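Here you get one chain, nothing else, as structure tokens; it is the form predicted on its own.
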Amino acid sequence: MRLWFRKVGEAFLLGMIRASGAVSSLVVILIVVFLFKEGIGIVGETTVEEGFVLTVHRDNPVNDLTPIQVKDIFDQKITHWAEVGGKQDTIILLHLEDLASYYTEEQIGANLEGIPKCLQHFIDSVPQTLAFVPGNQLPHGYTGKIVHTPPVTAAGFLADREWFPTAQPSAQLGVMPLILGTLLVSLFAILFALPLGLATAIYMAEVADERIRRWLKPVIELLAGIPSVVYGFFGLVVVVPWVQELFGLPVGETALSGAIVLAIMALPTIITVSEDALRNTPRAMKEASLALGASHWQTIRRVTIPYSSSGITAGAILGIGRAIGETMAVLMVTGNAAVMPSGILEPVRTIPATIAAELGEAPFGGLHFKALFALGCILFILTLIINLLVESVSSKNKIRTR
């Protein structure tokens, strides 16, 4: 009876076992369909707000303008039909509370039934109207014409320069300054972070002794485990002013700011799985060394460290992961403009730090929604090539022991 209950419960264990696995990979898998299937969903999305158009007279012969070329039109950059293809006039912008100043309150009507008419009647009076109104305010049997914008591409929103998801009328969704601002302050932050961590696991591994390693150790791995914000109160508090100071910048929330702190917070992770690499050495092969007449030194570099270079590589690729993927200490330090970066100098705005301070202002299933999505698919790429790095350094490193 006894044996028959022990094979039961290990039955139920394995059962169990087996079953949390398979909950887990399904909870991955729906989790990544889910960010792909809201992700791809903005390709082939209009770039205007949602229920409006863009209306110009019958005669006119523009049919289409990219959201740039409406950015610039609303901004008074272009002012001229001509400068987009149109006839030698000005351009005339109509917004629908514009109607206000041309027509009386009789016109209009108490309950805004006078619209239609009356933004027919503007239209055809002026033809060198562009207007943004609410598409259910055409009138019946409306004699302008529609212009079209194109609709979001995966080329166009991963190579245009500009990110205004909210602008009016038409957004501006070109992702190209987020991921060089994501790929910038990662790339200093692992300059930054990958000598001191790589000198730090060497005294570690072969220098310090003992109790100083026992002591050390516990420390450095309590840095993994402090807050993002508390590192971003750092950064804000100390890193931020001295950058200000030293560079006389007129603000010092910039990227070098950011890759600093990362820098900082990618440590942990650069010197423990280096300084593991390091140990696992074998001794053998560096008591050769020295029987040889190498020195201690000497045996780091030329035994140590090259036996060690794949532990070594793949704490660099994660410590790269852990900076490509910080949000809220990068969303406190760097200065958060969604520009073309030009410098390391200059305020920058990375992607998880977007998608941390726009997610909440976004309507859901709206345009800015999924482009956010789309971030996220971006950085999940990012991130699973980054894995597949480690992966692959692990895996040479694992047929070198053999």
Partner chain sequence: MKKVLFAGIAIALMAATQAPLRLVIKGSDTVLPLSQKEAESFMKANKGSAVTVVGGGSGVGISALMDGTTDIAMSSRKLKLDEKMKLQESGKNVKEVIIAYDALAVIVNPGNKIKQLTREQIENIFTGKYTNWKQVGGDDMQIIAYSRETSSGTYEFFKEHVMKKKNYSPKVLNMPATGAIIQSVGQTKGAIGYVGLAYLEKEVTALKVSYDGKTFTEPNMTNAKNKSYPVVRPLYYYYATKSESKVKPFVDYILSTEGQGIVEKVGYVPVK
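Form predicted on its own already given; the form predicted together with the partner chain follows:
Keep in mind that what follows is only the chain, not its partners or any molecules around it.
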């Protein structure tokens, strides 16, 4: 009877374990599907604000405008139709609100019902107009011409160099500067953190005596628990002025400042995981090495590190993951200028910082929203590639040491 109970209990526990495994894999898959479903929707969208159209007089020879041209026209960097393939006229811009200054309140109407009429009248009487108005405000039998902008393509999204998703009337969606910014900051962060973290891990596992280790380990683990906004503010107040002064820069919010803060944040992960791996080396192996006459350092280099290489790699991956995905601290210290990075001493903007800063105000399901999810997909793929790369390197290492 007791045996039967134990069997049922065991079967139940195993079932629970299996179920939690299935549930967590399912959650991961669901999140990935959700991310990609929203993100891929960006392809084929038009960049002009939803529900709005760009319209001109029917005799205007211009049929299409690229997003960049639209932006430059509305920023008044392009002021003549000839610059975009039209006639020798200056461009006159019209927003819906502007109608209020051309027409009387009576003409517009108390419930705005006169707007379509005013719009038609304005386009007809001022043929060099470029109007940016809601599509449903165009009158029936509207005689003007709608100007088209090309839809977003995957290649354009990846290769364009301007990120301006809130630009009106046409959003600029080029993620190249953000991808490069993310890679630049993470690369340097890991270059700083990996040697330092590994050295600390070796010190703690092999060199430091028990008393120091007992004190040092919890302190380092505690570092991982500090909220990232605290690191960010520390970076802004301490690291940023320091970088600015050291290199004599006009501005201290740079990729370098971000990399330093991220390196500090990745340290606890790298140190704890690699230290655990190093300490898992069997005592017998180390003693055998020492008995053969190897010095302490030779033993560390030839026995302990190769034996624990997969654990060290895991620590490095987790550290890189932290660096690439970190949001708040980077948001505060890198300056977030979405320009192509030309060096480590320039302000940059990373993908996570962009998502964090902009998702809150992006209209649900809109162009900007989808663009941010597409950024999330890119981040996911970047992390995946790095993980696979490190994984394959470490599995090669293992074969060699055995």
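What you see is a predicted model, and the numbers here were worked out from it, not measured in a lab. Positions refer to the first chain, counted from 1.
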Based on which superposition fits each C-alpha better between these two forms, do residue 342 and residue 204 belong to the same rigid part? yes
